[in-house]
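Heads up, the chain below is alone and in the form predicted alone; it's given as structure tokens.
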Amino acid sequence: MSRPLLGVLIEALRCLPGVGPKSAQRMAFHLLERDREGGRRLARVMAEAMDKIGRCRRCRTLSEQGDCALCTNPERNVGLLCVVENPSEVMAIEQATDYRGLYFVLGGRLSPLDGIGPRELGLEEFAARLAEGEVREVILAVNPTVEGAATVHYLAELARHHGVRATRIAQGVPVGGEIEYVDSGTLRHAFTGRHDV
């Protein structure tokens, strides 16, 4: 006997991050009771996106073409290469900064216990990109976790091996943050990364 379609829809919506059973139920009822056309449009766009969006051959971000719009933009600085963990971080950097270089998306961070090594992160492609000789600086924008630190160390060694400068984005007290509420790890990074004013 097949499950009721409403239950299948609610369960399907739970694949989204942060969506638990109650949120999925609210979404399903909203679409069915108030926005069936929105639901149909969402289904069409989701199906098309799943079929047509892949990875950029050059930087590994999400793209409909073989090479993404950033990699093919002649106004980008090919000498700067920012390494991030996920495509969402490319979008965040593009929206929040005036960075005009290129990117390389790892798709995660080194985690041998989870079976994620250099091969899974495309580090052969990364090394090949450095070997081309255009990149002068690699900006490591990897999250400050234990695995992130190991990933940064590995990437910095690869960069040095190719004669490329490796830098890491600053870490510390957020803008508008109050020191008394900042955790000790963040404060430690802030003091270590201090600079002249």
Contents of the next structure:
Protein chains: 2
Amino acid sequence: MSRPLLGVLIEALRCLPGVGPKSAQRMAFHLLERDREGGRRLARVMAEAMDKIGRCRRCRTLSEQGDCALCTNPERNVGLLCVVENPSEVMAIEQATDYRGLYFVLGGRLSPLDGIGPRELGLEEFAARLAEGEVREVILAVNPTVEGAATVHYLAELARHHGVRATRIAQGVPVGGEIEYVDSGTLRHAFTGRHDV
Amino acid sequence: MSRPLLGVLIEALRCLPGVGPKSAQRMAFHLLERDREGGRRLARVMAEAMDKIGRCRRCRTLSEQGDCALCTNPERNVGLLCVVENPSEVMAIEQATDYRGLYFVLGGRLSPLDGIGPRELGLEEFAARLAEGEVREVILAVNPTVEGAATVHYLAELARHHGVRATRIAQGVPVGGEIEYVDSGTLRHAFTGRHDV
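In place of the form predicted alone, the structure of the form predicted in complex with a further copy of the same chain is requested.
In what comes next, the whole complex appears, and the chain from above leads the way.
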């Protein structure tokens, strides 16, 4: 007799991030007992998404088309280029800010020990983009880690080389955060980056 | 232009219990960027499970076959019948205890105001099962709620009518729990149900 399908489903659900054995069980029973239609729909959409969603040729974010909806939107400001590590950050910035420029997705950060160099991050395409001459400002929204800082430095050099202004997003106390509980590195940045009220 | 597939996937993931907008986003990006093979497999298994898993004719638990693996297992003790509300409880009992009898899944508890009566819980099949004469003890593992208590009472009456012993699982202080923090109803049950050491 083959393995019971219920067990196979519970096991398969564990490929989702943050889903352990107990949550996987709960999800499987929920779908089977209360929402088969939702489960069928999710299975259909998931299969389609895994096959059809690729990367935008121009900005390397996730996209069904060769050029994504942002890159082909004529209302976006082509003079601004925001560099991020992952497609999820494009979505976060789109949801939270009123930024109307374009994006470039690195897909990681420089980490020579892991074999991630300028080539893996598409920095040749990035340089070619700057060479086109349309971009006036590169906004570096790379995560503030050690490797992120190295990546920012490298990208800023590239921008300088092409005569393009490079900025990076502000580091400081998070909105709604308590100064008392903010880590010392962040607090130091917040003081260095102080500005007039 | 149709809605972007990424957004449709994020929306579809929210049919899973405990998955809000943020977790759904995280799951979608994780699958697309790091585990497409896992996503394809999950989609395939989920579609198959939604279509092929039905209910066991005999015990009403989830099963691909007309009779489930437990009901057809000749090593199970047919003299013991454990009554639970949901298939997930069958799995929990199988994983936690060394119970070797059979099960009967109600699919809910008596709740006349919601239109859930003896018929909806399959109590005709349950009575027929008792009438077969093989069952010697009915173990009532219905959740200890008000409606659960009414259900237990009804089932115990049915068992008595067929001359079958009815027991219910013990209520008391949970293992590893602190007496100080246990609710008063549970503590009262724990005292009533005390036994010799």
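Here, rigid core means the biggest group of C-alpha atoms that superpose within 1.5 Å across both forms. Positions refer to the first chain, counted from 1. Here the structure is a predicted model, which is why all the values come from computation and not from measurement.
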Does the distance between the two CA positions of residue 94 reach 2 Å or more between the two forms, the core being superposed? no
Relative to the superposed core, report the C-alpha shift of residue 115 between the two forms in angstrom. 2.4
